[in-house]
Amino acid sequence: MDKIRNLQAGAREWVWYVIAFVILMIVPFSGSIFWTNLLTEILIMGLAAMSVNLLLGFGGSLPFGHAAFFASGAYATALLIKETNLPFVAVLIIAPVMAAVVGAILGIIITRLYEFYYAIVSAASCMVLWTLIRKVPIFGGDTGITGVEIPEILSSIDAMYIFTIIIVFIVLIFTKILLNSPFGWIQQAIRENPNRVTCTGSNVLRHRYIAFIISSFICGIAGMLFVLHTQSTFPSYAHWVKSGDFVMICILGGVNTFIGPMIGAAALIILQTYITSLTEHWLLFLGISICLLVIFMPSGIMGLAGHLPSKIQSLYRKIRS
């Protein structure tokens, strides 16, 4: 019984999905320019929150470097475009797996190490790579890559939207089938409690380091993507403050849940972007707002959304008692 029941659930939630993607693809034909660019956005950022929720909500470890990854894929993306003749899908296979070998060789260090000490060495590891960035001529220092050229088929708002679209959800089916296998269920175990892992006879090591590639593959589209949107890459595309914002997205949204991370990215983006237009002093208000909104929803967004319906039952038998 309860198997079908997990089949039942898991067949409205894939329902969902399909619902979610029907919409947005309907979002150009809405002839809102604002709107599509701000979902472009959205999907971007929430790729890259996910690919971070993978080793934070699934895994149970803190990266905090992940900017690393989503700078490999942008930087990847801008001089493989400028400074060879690569067929473009070429390009959009090789960026990502840049970034993979990026986290690949920093994964060594830091997939060895737990809690604190893994995030500081994630931080340290983006932070050197954002000192390389800026240092190396062929990066462009300070100014970054500008310029960037995509095929004319992509030029367009509408058409980078949908580009986007299809890519993420592609991505995002990939993820959500690698959770619900042996390989998720053992990245959630290690989250619980990694020394009964080791004594099932997995090496939680191996595991977790193949995890942080995966998620650096993941983010390195992000980067990808959000190069070809806005045509240009700069090193803050790698400073800790963007793995920051990944991180928040994360919470925002909900860690353990797996689409937080994109109701995440739309609720800061959203409300970064309506705070800006009313002041000057958004940052002071966006603080207070993102603060208020932790205190109050410490589970996120989603985590609300999933007691709520509990909470409205329980209102309501209050009120008839």
Given for the second form:
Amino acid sequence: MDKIRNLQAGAREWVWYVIAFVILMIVPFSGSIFWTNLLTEILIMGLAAMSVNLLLGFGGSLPFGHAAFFASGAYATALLIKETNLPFVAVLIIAPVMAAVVGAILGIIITRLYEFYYAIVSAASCMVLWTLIRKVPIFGGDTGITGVEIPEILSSIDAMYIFTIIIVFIVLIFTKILLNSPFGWIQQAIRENPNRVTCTGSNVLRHRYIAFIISSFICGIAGMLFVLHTQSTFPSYAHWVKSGDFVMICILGGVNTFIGPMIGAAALIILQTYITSLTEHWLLFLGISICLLVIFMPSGIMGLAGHLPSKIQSLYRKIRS
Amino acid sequence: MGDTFFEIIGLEKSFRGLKATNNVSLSIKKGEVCSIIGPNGAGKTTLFNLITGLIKPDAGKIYFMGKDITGHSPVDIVHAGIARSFQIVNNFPRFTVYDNIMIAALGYKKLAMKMFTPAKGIAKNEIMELIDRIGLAKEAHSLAGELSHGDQKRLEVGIALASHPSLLLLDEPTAGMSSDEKGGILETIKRVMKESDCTVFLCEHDMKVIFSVSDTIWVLHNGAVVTSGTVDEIRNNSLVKEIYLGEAE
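Counterpart to the form predicted alone, namely the form predicted in complex with its partner chain:
Now the complete complex, all chains and molecules, led by this one.
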């Protein structure tokens, strides 16, 4: 019985992903360049936030330095395309691997820490990278790297959008499988109670380290996609404020859900776009609306969405009685 | 040395000058229930933490099945065959009972790094059987954090058993339980011992529990072993009475 119920619940979730995929694929045919562009950005930022949520919501850590891996992926892509003659497919593989390498180096220290220390050291190491990017000439200083040429086939907005959807969905499926695997379960158990995990014979330190590298690899993919989308990269990608954006997107969307970061990215970017067009004091209003969202939806948009059916049911019962 | 199943020799541990474990030596024979008693602060939990590698001793040796395991990591000690339950409920509160046991089973099978098979399918029958053995079959899919205290203590034992230990350390398994619940968990412990061929090292406050299950009892006071013996010897030992009742007589 249980097995059947689990299967059904699992299948229903996959059906939602297929529906989302199909709807997203249709967007370019509506002819709206504005929405196609906006959705590309949402998908990329959502992917970066999801890599953060792998450690935040599913690992119980507070990674405040993922801009470092976003920027590593971005700069690696830009430099590989501009400075080498590598085939494009090789760039697609090497760029995220570079981000993972940076993650493997920084993770040695960061993953030994917990809570505030974890957050502060990850933010600090991100700022070290930011300084390096601005000072080392090959990274182009404060002006960054612009005019990154991408293959003909991706040069249209629609093509880039479709390419982004495909890559993002591949990574989403990979992440989903990962979270259901023993690795993913131990990762979540570490969030609940790291000491108990140690006492049942799993190496917590090694586990957190590997998870950190996987997460930085995925964040590197997001950085890479962003460069292909905008064809330029700037030092601000490595600034800790960018890391803060990722964390905020996760909290806004709901850290305890798989798809939360995607929803959070959509909410934040759409909010940003609309408020900017209304007033020049947009940051003020953006801040206030985010405060309100967090106060009234402490478990994020997806958290509220999860409770909604039961709330409607209880309201319905009240009305009937 | 090394011939006995489990042996501690001259174990010492101080916290800021306070000797929590003071030259403790003891040994356990295979297949027995060995208990350790002593008033609060006698150093029972510290001793368990030393054995399971959670803290490192200042001096002394711990031998298990002929191997020196002094100072080994907690993970290595679990794989060597020593598992423990905790005095304070220590599970994964937002996981179901099944998932709690599953985490321990994955640890035992060294599958923590397996990334592309669903965890839920692994050792399913084995896990359900263990849940049945600790008497939580009806609660298998309830959240651990929502179980009654008694059931959480049962789960505590279950998580330890999922590591297939040769030596099972139980840190006050009946703490905070009603007397009905105590009877239940004692039955569970006895049954488990018979079925899974493991030796039990028990730390407990309740004398009734101790006297009903133990083969050997060690008495700990201010971090040091005061005396040891069978149930009858300890029951009639004047020193033990003194430690527990004060020296007012």
